[in-house]
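Next comes just one chain, in structure tokens: the form predicted on its own.
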Amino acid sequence: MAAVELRGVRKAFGRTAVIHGIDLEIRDNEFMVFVGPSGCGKSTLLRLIAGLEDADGGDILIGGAEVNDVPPAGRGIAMVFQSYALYPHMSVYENMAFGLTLARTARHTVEDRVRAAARTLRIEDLLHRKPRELSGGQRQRVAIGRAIVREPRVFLFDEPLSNLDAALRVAMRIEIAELRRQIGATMVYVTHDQVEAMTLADRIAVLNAGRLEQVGTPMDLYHHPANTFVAGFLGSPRMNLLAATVTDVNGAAVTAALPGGGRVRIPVIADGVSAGDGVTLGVRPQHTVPAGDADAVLPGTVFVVERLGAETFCHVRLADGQAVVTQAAGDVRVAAGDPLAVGIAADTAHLFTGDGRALPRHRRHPLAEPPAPVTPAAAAPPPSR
């Protein structure tokens, strides 16, 4: 496998700027996964890695090799689209092998290719179908089977999963977590679902507008996102994202005004913020807690309730018109109309500047720190006799 290193790396159709000096390194068998809204270029700089779109400027390694000039054919990697891209007028197994084929690759190695990735894939039934007769996930695997049989360096996943329905897009995305365990392969995974982002990646890479807003860790950039961009867009339901004032600061911790009267102290270090200065708290609904426990009130009425079983996520109407959600207990005694008071705990609670940057956390603040590895010790303590 290898490594894909990107360098200042620019694209643009026409007059229009898609990909905006683009700086990432991918490292060799890691999962990286590119989200963001539609439009940001996540797809573009996949193609561009591909090879099927030229970069306008910059640098794109793959092993440590640049292969700016480099053909796909020649890049070593594999491709699996939206849309599957089988042959309709071949059975699986041609379609699994077609690639090897032209290559004029020997046809033992032909066969031992094919049948030990339809093995892998659990579609060994199916080698004799012919596509319109396989389900949407079954298609996807025979594309997924027939990207493993070239062995590339690098497999590229330009949104999977998008066609598939709800229940599938969990099953599949399970598969395909396994399927990396089992060829530990380099892989660069394209989607706009932040849940696909988090089960799945070893580090997510966030794009909007063409640029790199942050890159990290699934936990990282849940529980220390760089901007209101990041905070927003991962996470379900989003973080929720409240204009505030600042009242108070100091080397501690910054004290702001809420929506309803109330102030909430925040230990953040007060990075570029002065009292009388907008700024934005966010809390994530899963973070808010009962007003008996909480640092601040936020006062409002219930005007939505989803019920999810488990869960019941309460969206309430602050008195100055702002939205806020919060998760509650799956059987709590709620409805749309009562009155409801959303608890902020201040160790949960984040600040953003007036242009959207988090203030920092104290080195150390509990959610300053990655979260200490478990132990198999720890995690199963041995029982007693």
Partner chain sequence: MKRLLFALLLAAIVFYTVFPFYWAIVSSLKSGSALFIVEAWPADPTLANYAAVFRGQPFGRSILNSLLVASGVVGVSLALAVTASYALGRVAFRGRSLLLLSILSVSMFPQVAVLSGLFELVRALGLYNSLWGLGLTYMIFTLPFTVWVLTTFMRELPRELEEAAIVDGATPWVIVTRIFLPLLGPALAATGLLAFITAWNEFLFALTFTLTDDRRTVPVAIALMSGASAFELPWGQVMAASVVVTVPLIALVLVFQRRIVSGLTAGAVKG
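Could you give the coordinates for the form predicted in complex with its partner chain, as opposed to the form predicted on its own above?
Next up is only this chain, free of partner chains and other molecules.
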């Protein structure tokens, strides 16, 4: 159990910079999830924390101590790899005990810890088997077990579930959440599965091209994305982003002209935009409303209907060619070619400046807790007497 702190961490492979100066504090006992598009540097950042890569600049602190030059084994971390990376010639027991044996842990301690971990993960019956005799899910459990027995201060997971099939992934996700409650340690978890990120994380760090786009609780990111990248990245189907123009600005709201002639007053802080500026309007497909209840409508024509059973996604083409997705009930009566007016509710719509920055809302969503205060030690110097 320890906090992890990254200060201006940079990394380049040869001449290509991959991580461009990241500052991030992962709190003690926190479950931090890194998400981002493929190749954005999630794994690299995790491997920097593990010590499997050396940073080219900046500092990495674990439990308050700088670990820049500490080898992985000395950092108090354990890592679960995407490919499990179990030692093929060792039994499950030997796999889990290997690290402890190398550290010259007493035999009975090793035995106790391996058995305890095996019990937690329900792999007690598999201890004598070789990895090739296990299913994917069992291998993943062994890999997690190998991490647990080391009793690390920080767990690092690199897409641990991505090799499993969909059903098993859901089951393992729930097990990880359960495990997390049982063992209580700082966890850093890389994934590109949104559901894993939203359900497991205390906080999510969204990475893009080696930079942090936003760090916050899942609901914070969902309801208050800091920019168009985060807005488009989290949520499925992705948020509709439409070009709009500011017509009026006052202390309480910004009014924007929509494609198709409508206007909508969105209660956000103007923060530098003024009438005439081009902005981006963001509306999640889930947040569209029937035209009758709407603050504004976007008239268009349905061109694709996707029925998933419980819900229906209607793809609507507006007069100016932009496409909008709206979520409707599973049994909604609609067909391709029908005219449809997509309704927007002002209090769930987002406005972004021309360069993609979100305009802050006046009222935060009740589920999106304000960013919790940083740990007292780091926040302010102790009051002097």
